[in-house]
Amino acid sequence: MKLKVKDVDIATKGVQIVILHQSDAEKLDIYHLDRIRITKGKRTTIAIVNIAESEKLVPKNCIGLFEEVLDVLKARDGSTVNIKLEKKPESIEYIKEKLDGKKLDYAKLKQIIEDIIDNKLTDIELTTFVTSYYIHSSNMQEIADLTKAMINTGEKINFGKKPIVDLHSIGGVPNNRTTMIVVPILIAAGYKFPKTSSRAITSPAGTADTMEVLCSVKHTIPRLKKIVKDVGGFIVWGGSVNLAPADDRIIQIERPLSIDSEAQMLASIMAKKASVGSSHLLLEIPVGQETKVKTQSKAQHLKRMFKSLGRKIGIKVMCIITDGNEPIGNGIGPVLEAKDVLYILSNDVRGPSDLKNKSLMIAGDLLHFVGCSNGRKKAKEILESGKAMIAFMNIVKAQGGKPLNANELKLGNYQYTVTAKKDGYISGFENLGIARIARIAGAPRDKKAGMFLHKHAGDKVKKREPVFTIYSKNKIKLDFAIETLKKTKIYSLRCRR
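Form predicted alone: give me this chain's structure on its own.
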């Protein structure tokens, strides 16, 4: 059937969608969410059908094309296309199998992942795939097959001679910017460290958000290869390169549902590490009441799973379990966290000792993991000698930034300080409360927004002494953060013993 193109000027940023008038859909026995094949000359694509009940949006004998379909077909408003009914992707049957509790093999998983990447699945079908893994468990073979399917449907980067070291934290702890300290230490020690990092989802800043304060975190794969060749490593946003691309679509579904199946988490993390050729991965698992992993037994279970999956895909994995009950460092938010990092790398006394010590522990363990004796001692020597700072600034310059110091980073003009109501000591902080207030103040989109902690758990505090300060470049957002403080617990204060 031939139809005239109508540009509806709508984009989905993903799935290809078209609109048919109800009368045309009835002629072809096409229903809402059916698939049709659209052809224009030698170009063809498959799209999901929506149906218009009136001619206001799409007249009879016309087809409304979303931007993604127009781009693929190189079609314009008024041009002509041919359409015919298309059967549903075979991968939908495989998703049903998983929904029934069956284990899927590599071939079926690869087909599902390919269809996700090619935007052949609707949000409903993709949501079903995600929830099927949340409902039903997977054995290690299925997890390994899912991981390999993610790896083999994206680009892979070969950085040459091993070892290629890598680091990942399961997350849930504000600040925790160890990556920006560990990477230059390992590079200064002579190792390659290609680090892809995430942006914040529910936190005030991800590593990529903080690194972006100093330089670009979006680079092409050829550029990344050159950066590694020139300076030994990088710290970039993983979403800017086509590594395990299906993972980004899956995360988009998981986020509003607040679900994170174990199988998909394992596959997501390990696929991205394998895609950059990592040979040695140190995985941090923070444990706390407000982190992703809440118990030691769950942490130990994940440790076994990651090491087992690593063996199946050729990555050596070392896991460390850490305390995730309190923020690490003083600053919460991109600029504030970048300041912490620069203070530590420049051996400034203002550098938070907890972030420094944790970074040295991780760097030392990684050095030991790749065969360096006295790893922690060597990491400390590299940091205190200034070699790590030189390596970090080389990364910044290679990624398009310019050398600067912490004092040059400016914070939001609007600020509000909370002081202690009585003498005592800080018995603890609430990670979720801190993240909520910092995000309301504008972080991470507002790089200058966030929260600075003047005190940490166990510190003594006097009445009217500062406990934390909120920063924002927007007075309305700061006022909203202050108002939200009235019903948000940030810290606990106890009288002196």
The other form holds:
There are 2 protein chains.
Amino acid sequence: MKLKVKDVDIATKGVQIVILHQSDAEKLDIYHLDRIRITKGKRTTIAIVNIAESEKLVPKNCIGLFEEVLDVLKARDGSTVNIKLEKKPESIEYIKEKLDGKKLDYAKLKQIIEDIIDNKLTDIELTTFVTSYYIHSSNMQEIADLTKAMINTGEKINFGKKPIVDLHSIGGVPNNRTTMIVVPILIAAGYKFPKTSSRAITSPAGTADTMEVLCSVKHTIPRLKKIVKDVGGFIVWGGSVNLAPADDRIIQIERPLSIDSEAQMLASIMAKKASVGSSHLLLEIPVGQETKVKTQSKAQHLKRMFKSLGRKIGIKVMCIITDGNEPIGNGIGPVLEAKDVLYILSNDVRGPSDLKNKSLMIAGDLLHFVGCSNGRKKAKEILESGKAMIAFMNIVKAQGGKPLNANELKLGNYQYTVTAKKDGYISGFENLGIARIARIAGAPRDKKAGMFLHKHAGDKVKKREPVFTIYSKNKIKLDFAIETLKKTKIYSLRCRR
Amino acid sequence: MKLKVKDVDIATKGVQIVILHQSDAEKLDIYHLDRIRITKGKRTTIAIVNIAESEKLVPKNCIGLFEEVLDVLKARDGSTVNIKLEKKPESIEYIKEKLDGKKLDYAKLKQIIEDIIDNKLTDIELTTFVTSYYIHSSNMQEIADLTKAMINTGEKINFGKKPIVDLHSIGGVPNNRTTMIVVPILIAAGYKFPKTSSRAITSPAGTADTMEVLCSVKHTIPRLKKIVKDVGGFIVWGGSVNLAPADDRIIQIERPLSIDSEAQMLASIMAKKASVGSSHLLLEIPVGQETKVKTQSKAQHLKRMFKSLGRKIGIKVMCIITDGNEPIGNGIGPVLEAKDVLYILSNDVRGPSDLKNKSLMIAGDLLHFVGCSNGRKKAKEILESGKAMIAFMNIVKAQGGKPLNANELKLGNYQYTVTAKKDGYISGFENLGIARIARIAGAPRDKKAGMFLHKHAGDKVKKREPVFTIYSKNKIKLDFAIETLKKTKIYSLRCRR
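Hand over the structure of the form predicted in complex with another copy of the chain; the form predicted alone is what we had up.
After this comes the whole thing, all chains and molecules, with the earlier chain placed first.
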């Protein structure tokens, strides 16, 4: 059937969509969300049909093309195209199998992941995949196949000879910016550490956001290779390299319902590590009421799963289970967290000791993991000798930043400090409450926004002594954060220990 | 935040959607598919956000409104509106509970169904509900609650005193147009029979499509009440009355993956029956390789489920399990099926005996079910005396048609007859193959299109004798149907029985 093109001036950034008038759709027995093949001269593509009931957007005998389809066909308003009904991608059959509880093999999973990346699946189809995967627990073979499918459909970067060390934390703990301390310690000890990190999704700062305070976190793959060669490693935003790209689309589906599929999490984390050739991964699993992992038994289970998946795809995994109930570090928000890191690296007394000790423990364990005897002692030596700071500054320079000290980093001009209402002890902070206030103040987009904790859990506090300070560069946002404090618990105070 | 309206000239026919430029979305920490409240003067509504990366469709400081949103706000291009982030509908929490395998109570199910009808849920959220419901088997209490939620969110029509009889077939058998014979027999016997039927979705004709050959199948509720009062019953398209309206939206989600949730099917069928006040329902479950129900044990299971659900919502259910392997009747397609029905009602020898016998059995069982002794004998008397034909013609007239006889119904001018290649016996027809060819020829939209079976399973056939004829009013469609015959099996021929 020949139809006249109408440029409807809409882009999806993804799936190719066309709009048919209902009467034309009926002629070809085409339904909403069916697929059609559209041909113009030698160019051809497959798109998903939306049906218009009125002629307002797309008149009869016309076809409304979204920008993505216009581009592929090199079509424009008034061109003529030919359409015919196209069968569904095979991957839909496989998704249906998963829905019915069957295990999928590598070939089928790879086809699904490829079709996700090529934007061939609608939200309905992809949601069915995600929820089926969530409900029908996967066995390790299937998770390994999913991981391999994700690895083999994205970029793979070869940084040369092993060992290549890596670090990942399951997340949910404010600050916890250990990565920026552990990476330079390991590099100073002579190991390659190509670290890709995430930006904050629901937290006030991710490692990539914090690193971005100091230098660019987006680099091309050839540049990344050169950086590793020159300075031993980097800390960049994973989203800027195309590692396991299906992940983003899957997360987009999981977000509205906060679906948290274990198989999907395992595959997505490990695929990204495998894509940069990591040989030794230290995985931190913080356990706490307000973190992703709430119980010790869940943490132990995840530990087994990660180690087992690592064996299947050739990554040695070491897991440490940590206490995730309290924030680690003083600052929450990109600049505040960067200051904590710089204080520790420069052995400044203002460096928070909890973050320092945790980073040394992780760096030590990682050194031990790759074969150093007395890893923790070595980590401490490297940090205290200033070698870690030098390695870190080399990274910052290699990533296009200039060396700064913590005092040079400025915070938002608008501040508000909360003081203790009575004498007592801080019995604990609330991770979610802290994250919420810091985000409302503007973090992570406003890098200078966030919250500084003057006290930690267990600290003694006197009446009118500051407990925390909120920073923002925007007065309205600060006011809204203060307003929100009324209904948000940040800490608990007890009269006696 | 104040934004300027841009009319983007798109309609969804459902969910309210707005488009924000990425930079504005970032300011308010709004993500793709988040919900916002939009206010213009005293008018306010909630819509789902899509995010535009370029300024082509929606520039910064503007908000693109879909037609549905413009209508509700009485806004136009250039108006100013105020937006703020809105929390998600509560039903999303309940969908999450179902995803996690919990049972939902009536109040939660009703909230979900209401939000479905009000178009408050995105495809992702609704698909999660549908797939979770599909995977996590429901208990009878939950199915009954879902059914009640569907009943209480749609129209309910009161046709007065009981008994009110009803009939439903699970489907998948070509023709099988028993309804149009059973309804007039029961009406002639003095029972009220307000029958709502479906149109074809993937078959060549539904009862509503076939009835529409003779009269209108869309009537208002006051008109339907008058028809029942005047002539005892009707046969109309269920979609024209607003019974259990959530059903359509759910089916739209199930269609792309052919998801077939038992709980959803039970609830949707029974809610529609309850909405018209049915007291006695005869349910036919055809079992066959190419029907919805493939095994006897599945049929027995469904029988128990329907009877049990009936008890919970106050409908007496009688189930008959029939052989669904072969088409019932000679014609497939609206006009061809109407002809079969009219031949039988007028006791013409051209009436297919299989359809006649099956209709008499069902009518007899239904009569027996409502208390008539010797129901089958009575059904036969009513049909053969011509009383059923009179009752049927009264319905046709009441629904705005004029009485016709079978010979007056014309078929598509383009025909193609397939003859036997050798002597033998027809060992069977293929339901799916028949449906496919009849649809390609144009059925059900082309009412005159379809397939006529000259022979039935078990019939002797001689070389060059006609086996079936395809009809279409469109030469191209007929050619395509003939082309498709090459790769589509319609019947099997054996040399000996």
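Think of the rigid core as the biggest set of C-alphas that the two forms share within 1.5 Å after superposition. These numbers were taken from a predicted model, which means no experiment stands behind them. Positions refer to the first chain, counted from 1.
Relative to the superposed rigid core, the position of the CA of residue 467 differs between the two forms by less than 2 Å.
In this overlay on the rigid core, residue 56 has a C-alpha that sits 2 Å or more away from its partner position between the two forms. For residue 449, a C-alpha deviation below 2 angstroms is recorded between the two forms after rigid-core alignment.
A C-alpha shift of 2.9 Å is found for residue 39 between the two forms, based on superposition of the rigid core.
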